[in-house]
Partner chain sequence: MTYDAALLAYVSRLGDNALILGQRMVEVVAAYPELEEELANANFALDYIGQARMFYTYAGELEGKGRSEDDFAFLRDENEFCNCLLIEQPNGHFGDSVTKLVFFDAFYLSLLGALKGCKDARIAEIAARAEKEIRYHLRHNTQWIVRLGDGTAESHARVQGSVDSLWKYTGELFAPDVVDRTFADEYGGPDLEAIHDQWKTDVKTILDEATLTMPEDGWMAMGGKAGRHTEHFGYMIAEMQYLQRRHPGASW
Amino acid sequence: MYTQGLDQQGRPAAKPDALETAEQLAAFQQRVDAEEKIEAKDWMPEAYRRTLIRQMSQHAHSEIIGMQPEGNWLTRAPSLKRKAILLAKIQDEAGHGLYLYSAAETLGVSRDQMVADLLSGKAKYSSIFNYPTLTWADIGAIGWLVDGAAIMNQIPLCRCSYGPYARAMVRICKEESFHQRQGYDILVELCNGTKEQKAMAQDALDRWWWPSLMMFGPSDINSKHSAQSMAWKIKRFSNDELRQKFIDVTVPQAEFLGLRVPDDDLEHDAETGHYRHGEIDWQEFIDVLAGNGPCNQQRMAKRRKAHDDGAWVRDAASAYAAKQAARHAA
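Which coordinates fit this single chain in the form predicted on its own?
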């Protein structure tokens, strides 16, 4: 078990303490059940802390890696307006990563460690960002489907039991809602354009639909973390519940665009009000997470290069901070 203290930078840091007792665990769960926010200096089970670090760091890594497939189209956006919108969106994603790294640091893990875990392959990021953006329609599909799925996942996180994470998600979700609208607007324009443009939109939907459904994670019966995360109110809904909600909302949007969802088994159940869908290829999901997706190696190679190229900035910032500290000490 760990209690929270402060590290040399004044941030909360973990320190070894006695074994967790049944009374401590029960009192903690009682606070969670009462909808109290857990803060950085509060006592928490070590497993709760580890779960949050894993989830928040993976979330932050996903925001940073997720800049790459969209950055691929910055110089090729079809108009200056579209380029400016896309640039603003990519900047938002960078900001989201910084919010999340900062929130995770309150749990006693350093940003350097989180980044090192990503670069070494120890830490994961969302599987969706290992797919290529082949056409401009893919940028619309990412906004509509990927950010739409992200919103389904992230809005409940605004009520996460861990205060710093919940507060970071409020602004992130507001900005993600604009990203989703931006993507859908691209597809509206393409679907109202030429036959070739609408075909391009259909092709993007065909390629991004199933990976978007995989974003919610494995089915509940195969998810290792869902039950405990829901008991701790880190998560509020199960993977399958969120996936179903996404499908129910998104299929009518596709119909409005005049596009066909690439699922022969898709059928609306009038009795339940939900759409029944086909089987997801979970082997593909496992392969991509294992590093065997279409763009895994490319994404990580670019991230490592960017990290190495930015070493001089980090060194300069550290030197300036040391100089300022010495000046204040004097």
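In place of the form predicted on its own, the structure of the form predicted together with its partner chain is requested.
Next comes a single chain, given without company.
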């Protein structure tokens, strides 16, 4: 899972390195424009490299933190089949994290450094995971809406100009599509079930709808990095274009479920064929980004605790490896 909103946050766009010549930059842009893939050993502008490190590591962190809200329902999954599916999904997320850290390492940053940046709070992860999973229906809503929004962002990333990222995304997208169908399937079952189950599904949609729309990041007029990322073909569509596409696909799916999208201003525009939606509460987005979401501290505390609790285990593994190497050398 990933949010395009991530690449809008944090530090200002990097300035070109003083040692980079106009010729180098032009030649690089020409390769990008010709849709050539940039590979790890190719020359690239420092700002391009830093943008990718930020985006890919944040994407990886999101996969790792995203395991928590879903893991919250593993012990309480209502059937063995659902438990197995959820567990397999969370395992996929861990795998995506591993994949993306490896892909980011090709840019010259170590996984240890990226993890340290996450734990120190320097690096961000997707804000959506700072919302709580309060009922089983939330597991369905995450699959349907959060993975659904992620897919909208990620499909274009399969054509990203940076080869290792693009290739990682091909596999990740296949798995995410599967997750999205599984999430929707949970909601189909709930909506065909008892009155209580359907109410659970509606409540989940009420809570996850707006945060899902925020996953696409600020409106284009307020988007800081978009133009440069578009020119570098890291990004292919604007935040608003992707958000619109998501809404157009998702509203009929809600109707199929018999659920109401919690937006009084939502209406279908017959002329354009698009749904027009109400105002997004950007103050909430800014608050959650600033650390004031319902679960920001809880998510980070759990990640830090897992890391700290594991220190003696990692030390043991290193000590054992050193002993083995010494024995081997002797």
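Given the structure is predicted, the values throughout are model-derived calculations rather than measurements. Positions refer to the first chain, counted from 1. Under this definition, the rigid core comprises the largest set of C-alpha atoms superposing within 1.5 Å between the forms.
For Y320, the Cα shift between these two forms is 5.3 Å when the rigid core is held fixed in the overlay.
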